[in-house]
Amino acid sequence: MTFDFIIIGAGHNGLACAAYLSKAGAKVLVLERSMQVGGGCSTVESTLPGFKHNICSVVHTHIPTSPVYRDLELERHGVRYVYPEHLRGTIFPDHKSIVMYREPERMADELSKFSARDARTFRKLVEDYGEFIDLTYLPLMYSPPLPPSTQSAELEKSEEGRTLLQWQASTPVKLLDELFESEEVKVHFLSRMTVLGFAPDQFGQGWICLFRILKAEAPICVGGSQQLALGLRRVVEAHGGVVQTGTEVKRILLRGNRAVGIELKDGTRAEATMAVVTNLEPKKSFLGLVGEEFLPASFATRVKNYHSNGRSLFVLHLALSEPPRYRAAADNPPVNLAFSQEMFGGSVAEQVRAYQEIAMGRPPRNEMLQITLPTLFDPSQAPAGKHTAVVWQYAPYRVETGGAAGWKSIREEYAAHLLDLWRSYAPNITKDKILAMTIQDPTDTEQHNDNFVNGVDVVGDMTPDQMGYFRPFAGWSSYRTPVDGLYMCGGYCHPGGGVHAGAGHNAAAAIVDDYKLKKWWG
């Protein structure tokens, strides 16, 4: 078998890269070990027939407004999104709540219930930075990362930019303390950071909080998250590409310092006349499929030091006979209709303490809950009148007693504890309303998709040393590698984990430039 490009891994980034290259006229082969495409975009009937559960990704924040959606005409290939009017509801222990809205004035009015000063601050942030974020957020995601010197030089030119540089060096907690006075407002916006895996007291990522404060969306893929992957596959195949599932790559074949093809586990070989592209996380790609002995020593060291040690997720997938009705809705009815409800306690200190507990291997006993019912907005994901729910709680991969294997002995009790916490906010979710439930502890997440090393769902920690120009490694953030003809396109590349196809899009652009193919997109 001979192809121009061979892509290893049919997660959404691998498929996006393949789709761009196929539309450029290249002969492309995509190989996937699993029987299904999608990776983290996985939808299965894990509880009862007819109940579709999104095992990893639930929301695809940037896809519908991205160049990927437009360029690949994904809607024409069966990918559609619905937009909840009410984005996220943060519910506090006293059953007060904040609902997040995309309209700035409506959001400011919501914050004013807790602090008139904070509402004014929010309006000022929108005035000073709203246009900047609108003009830069997506372009920065869908292009190679800027070197720190270039980024700093641009920001130094204005007072607002210099403020951003200082915020960038800070922590989310310190930035929120600087901006807001209400503890509830701080908790609400801090939860927007931690959902991406950012630790609340981590220096070097304060200004990212600004993006999370001012930008919010919650588009849901109709039919479940896997529909995005299936749509991307249809694009690849419509332009002559080949996607093979149930096919495991054993190694990347080299000729000198050039990748020339792959060998499958069964011994079959395929030639890549131009390049091989890997969507697998760094250690599997370079130490496993290439081999340390074929890598520059400094690069191999960087691969070994790539880390996935942050918080993981403990997840419950439920089939429900009715949706939750929150006590908080008595004062703020839209909270029942929000895309997600987030319960993070009543103070920033509690969130910081919970992250410290996670670092020590202790599953937090206080709530760090996020609840989403996709079926409120897309009824096709459950039988008529019924619902699916996903309950997320931040948790360690290795527990204090027993390490990763220790989850086996505590998962049932911990699941019951989380349900009790949830019921304290939504008392109608009694046992008889739960038709079925499956538990997904952090080890299950890794087993489902071993790119999520240690159950970290963003394919490697999103920390300052592994973001932007430093993702995955300093000097190698251009999607190229020290092996000629070998490229990277996974969520371990800029702009990081999550479902946005940024890495697949950017890798395709680098490859098209290098091989002088027709760049058919804008």
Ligand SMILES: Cc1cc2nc3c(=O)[nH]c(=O)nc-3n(C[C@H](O)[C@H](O)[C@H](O)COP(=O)(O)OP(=O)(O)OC[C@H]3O[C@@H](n4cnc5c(N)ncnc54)[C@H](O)[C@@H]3O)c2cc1C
The other form holds:
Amino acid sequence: MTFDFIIIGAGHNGLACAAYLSKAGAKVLVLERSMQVGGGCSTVESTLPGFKHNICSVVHTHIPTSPVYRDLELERHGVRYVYPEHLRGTIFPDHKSIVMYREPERMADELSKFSARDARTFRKLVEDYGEFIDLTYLPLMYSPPLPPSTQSAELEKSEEGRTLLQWQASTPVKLLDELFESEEVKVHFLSRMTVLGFAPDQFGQGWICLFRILKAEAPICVGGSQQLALGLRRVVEAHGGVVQTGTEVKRILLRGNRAVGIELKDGTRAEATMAVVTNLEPKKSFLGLVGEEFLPASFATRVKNYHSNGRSLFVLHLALSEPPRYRAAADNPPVNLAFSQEMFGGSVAEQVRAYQEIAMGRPPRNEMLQITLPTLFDPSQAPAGKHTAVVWQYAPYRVETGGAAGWKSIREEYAAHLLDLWRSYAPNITKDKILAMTIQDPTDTEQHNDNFVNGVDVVGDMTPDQMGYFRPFAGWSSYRTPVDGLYMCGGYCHPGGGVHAGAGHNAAAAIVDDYKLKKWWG
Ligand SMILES: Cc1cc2nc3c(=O)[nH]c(=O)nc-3n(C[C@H](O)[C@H](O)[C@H](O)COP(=O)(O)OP(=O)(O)OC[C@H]3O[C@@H](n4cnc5c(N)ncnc54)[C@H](O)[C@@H]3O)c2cc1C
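Form predicted alone done; form predicted together with the ligand now:
The next block holds the full complex; its first chain is the one shown before.
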């Protein structure tokens, strides 16, 4: 078998890269170990027939507005999104709540219930930074990362930019303390900021945090997250590409310092006349498939030091006979209609403490809960009148007693505890309303897809040393590698984990450039 390009892994990034290259006229082969394409975009009937559960990603914040959706005509290829009007509801232990809206005025009105000053601050932030975020955020995601000096030089020119540079160096908690006075408003925004795994007291995240304050969206892929991957697969195949599932790549074949093909687990070989592209996280790609002996020592050291030690998620997938009705809705009815409900306690200090507990291997007993009901907006994901719910609680990968294996002895009790916590907010979710449930502890997530090392959902910690120009490694953020003809295209590259296909898009641009193919987009 001979192809121009071989892509290892059919996560949405691998498929997006393959789709761009196929559309550029190249002969492309995508190899996927699992029987299904999608990786972190995976939808499975894991409880009862007809109940479609999104095992990993549920919401694709950036996809519908991304160049990928437009360039690859994903809507024409069957990928459709619905947009809940009420985005998220943060519910506090006293059953007061804040609902998140995409319209800034509506959002400010919601904040004014807690603090008129905070509502004014929010309006001023939108005025000062809204346009800047709109103009820069997506372009920065869908292009290779800028060197820190270029970014800083640009920002140093204005007062707003200089403020951003300081916030960049700050922590989410310090930024919130600087901006807002109401504890509820801070808790509401803090739970948004930590969604990519940042600890609340971690330095160096301010910039992205501002995006999380000012921008809100919750697009849900109709039919389940996997439909995005299936749509991308259709684009690849429509342009002559081949996607093979149930096919594990064992080795990347080298001739001298050039990647020339792959070998499968069963010994079959395929040749790549131009390049091999890997969707797999660095240790598997370079230490596993290439081999340390073929890498420059300094690069191999960087690969070994790539880290995935942040928090993980403890997940419950439920089949429900009715949706939850929150006590908070008595005061704020749209809470019941929000795409997700977030219960993170009543103070910033509790969130900081919960992260500290997680770092010590203790699954938090307090709520760090996010509940999502895709079926409120896309009824096709469950039988008529029924619902699916996903319950996320932030948790460690290794527990204090027993490490990763320790989960097996505590998961049933922990699941029951979380359901009790949830029920204290939504009393109608009694046992009889739960038709079936599957428990997915952090080790199950890794077993489902070992790209999520230690259950870290963003394919390697998104800490300042592994973001932007430093993702995955300083000097190697251009999707190229020290092996000629070997490229990187996964969430371990800029702009990082999450479903946005940024890495697949940017890798394709680098490859098209290097091989002088027709860059038909942009
Ligand atoms: C519980 C959970 C919830 C999440 N929720 C969200 C969310 O709501 N929104 C969001 O944006 N993001 C979410 N994420 C993160 C998101 O799912 C991932 O960051 C993203 O899917 C990574 O995509 P990728 O294409 O880079 O890699 P992956 O999707 O991991 O793809 C890699 C692929 O490579 C395959 N593979 C591995 N080894 C081999 C081999 N040897 N040969 C062939 N194939 C191989 C794997 O099977 C996999 O399909 C969540 C993640 C988790 C774990």
